[in-house]
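One chain is shown next in structure tokens, namely the form predicted alone.
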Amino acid sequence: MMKILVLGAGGQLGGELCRQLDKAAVGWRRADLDLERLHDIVPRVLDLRPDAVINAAAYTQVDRAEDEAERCWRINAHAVEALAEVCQRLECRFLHVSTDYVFGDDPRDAPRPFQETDAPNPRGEYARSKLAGELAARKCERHVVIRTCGLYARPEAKPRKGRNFVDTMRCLGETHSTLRVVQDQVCTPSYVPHVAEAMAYLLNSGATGTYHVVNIGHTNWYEFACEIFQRAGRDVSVVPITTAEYGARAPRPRFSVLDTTKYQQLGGPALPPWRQGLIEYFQEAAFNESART
């Protein structure tokens, strides 16, 4: 049986690789190896010695991180920088989760979701780390980067403010009746389930290179807002503003949808319209609730 690493299993994507991997996997947390101790990377792994390292682990506070962005970079990037080195002295594969925001905005008259031979355009921290990432990560021949966007994992038992986007809107939703939420960002939210399943593909496949792997389609955070109050039964007033009058310390994408192509014509599983995502999700919620009663 194959030994995965799955770097960052206490977060949304680790823990659900580590669902699906199963007895594959072994899973660490920031309490098993903690990546700002750059040292500690190389030597932690050779003594594991796996057949493939996913690091799903990463410095992800936008705003905070043009305050912070030595532990930003020494994260996102530099530590990216000596898995990818330990991998390719065990000869073993490594995946590694990169962003949409690498793309920043788009500079073309007409935009197109984002293929994966498009110049990046980072802004930001945040933003420039993970593309530094990116880089560092590629450094191991057997390299696969996946480029995302807009994680959401299954529901819990209660959502939680701050997970997630739809766990906020579903927290927010219970004690606001009016929220103001950003029009003009255009991507697409993505369901970690979903995400996972073809990461686990590209992992088996032998695949190497950059995908982009999110759900089908696109929308904005505003009418996603809408679309999970919907689902949720909850009569709320979504109030559409500008990424300026919502006035974020870090800079965001306008328009960073990413074009699927690449992965589908590997044959993987299907990445749905990220609807149906939602769907999924809320499908589980309810679930979850009639178990509990």
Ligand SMILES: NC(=O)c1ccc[n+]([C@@H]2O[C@H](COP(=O)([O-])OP(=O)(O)OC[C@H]3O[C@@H](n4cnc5c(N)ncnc54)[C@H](OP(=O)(O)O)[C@@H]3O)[C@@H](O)[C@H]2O)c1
Given for the second form:
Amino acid sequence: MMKILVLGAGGQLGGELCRQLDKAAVGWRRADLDLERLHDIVPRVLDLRPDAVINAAAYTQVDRAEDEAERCWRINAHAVEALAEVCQRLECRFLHVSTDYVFGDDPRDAPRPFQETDAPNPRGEYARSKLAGELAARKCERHVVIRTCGLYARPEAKPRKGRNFVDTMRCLGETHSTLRVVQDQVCTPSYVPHVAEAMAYLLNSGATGTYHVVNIGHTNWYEFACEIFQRAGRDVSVVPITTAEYGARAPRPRFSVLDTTKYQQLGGPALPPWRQGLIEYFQEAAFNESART
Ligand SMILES: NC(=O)c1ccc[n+]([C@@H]2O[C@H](COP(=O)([O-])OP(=O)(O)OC[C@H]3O[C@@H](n4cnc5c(N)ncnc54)[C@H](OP(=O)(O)O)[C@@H]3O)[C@@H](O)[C@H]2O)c1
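Can I have the other form now, the form predicted in complex with this ligand, not the form predicted alone?
Now the complete complex, all chains and molecules, led by this one.
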């Protein structure tokens, strides 16, 4: 049986990959290997001798990264360099997860979804460190860089504020009757099980290179919040605001939609429309709820 090392096993995507890859997965959390300890990476992975490495671990706190740049770069860029080096030495496949944020703002007048070949233009420490991570991952010949966007994992027993946008909205919806949500950022919220399924296919297909893997279509955070409350059956009044009014610490791209044609042409599992992801999330939440009562 294949031995696939999944880094970030305690996170949204890493956890789901471990679930889907089942017995083939060796899931490591930060406690198993702290990616900040750069000198530990090569010997620890050499010791395990995996057939493939999937790096779903990352410093993901976009705003805090502005104040913790060094730490962010160590995890998102320098650790990836060590992972690519050890994968090259083992001649194993290296799947590394990146982000739509590498594109930043689209300089074109009429933006269209970004293709893998479009020039990156990251803004902010998180985005720049993730682009550096992509460049590092490509030093391994058998690399796959997967860019994704707006992840939300299967529901847990109770939604947790800060885990992802859907969980955060559900938590806030319990205590607020009105919420202000940004309307001028277009993106594709993506359901983690769909992304993980596509990644498992990429792993087994032998593909190499860069692939965009997100649900199909696009929306904005305001519309997405409205859809969440409708499906959650919550009567929350959602007020659209601008990015400037919200005033986040790190810059956010205004049109951050990824073109998935390259992935789709491989003929793997279809990427469902983004609304389908939300439907499945709430179906699972309802199932969990009924199993508890
Ligand atoms: N979330 C999104 O909306 C989004 C969008 C686009 C791209 N991405 C990319 O997708 C990937 C997965 O994201 P996610 O949402 O699954 O992230 P997540 O839930 O925040 O999980 C990230 C994992 O990385 C681990 N980690 C952080 N620092 C570490 C360290 N020093 N050593 C070892 N492990 C460390 C964390 O462990 P602890 O739990 O112990 O801290 C956590 O389990 C990332 O590469 C991210 O950049 C995410």
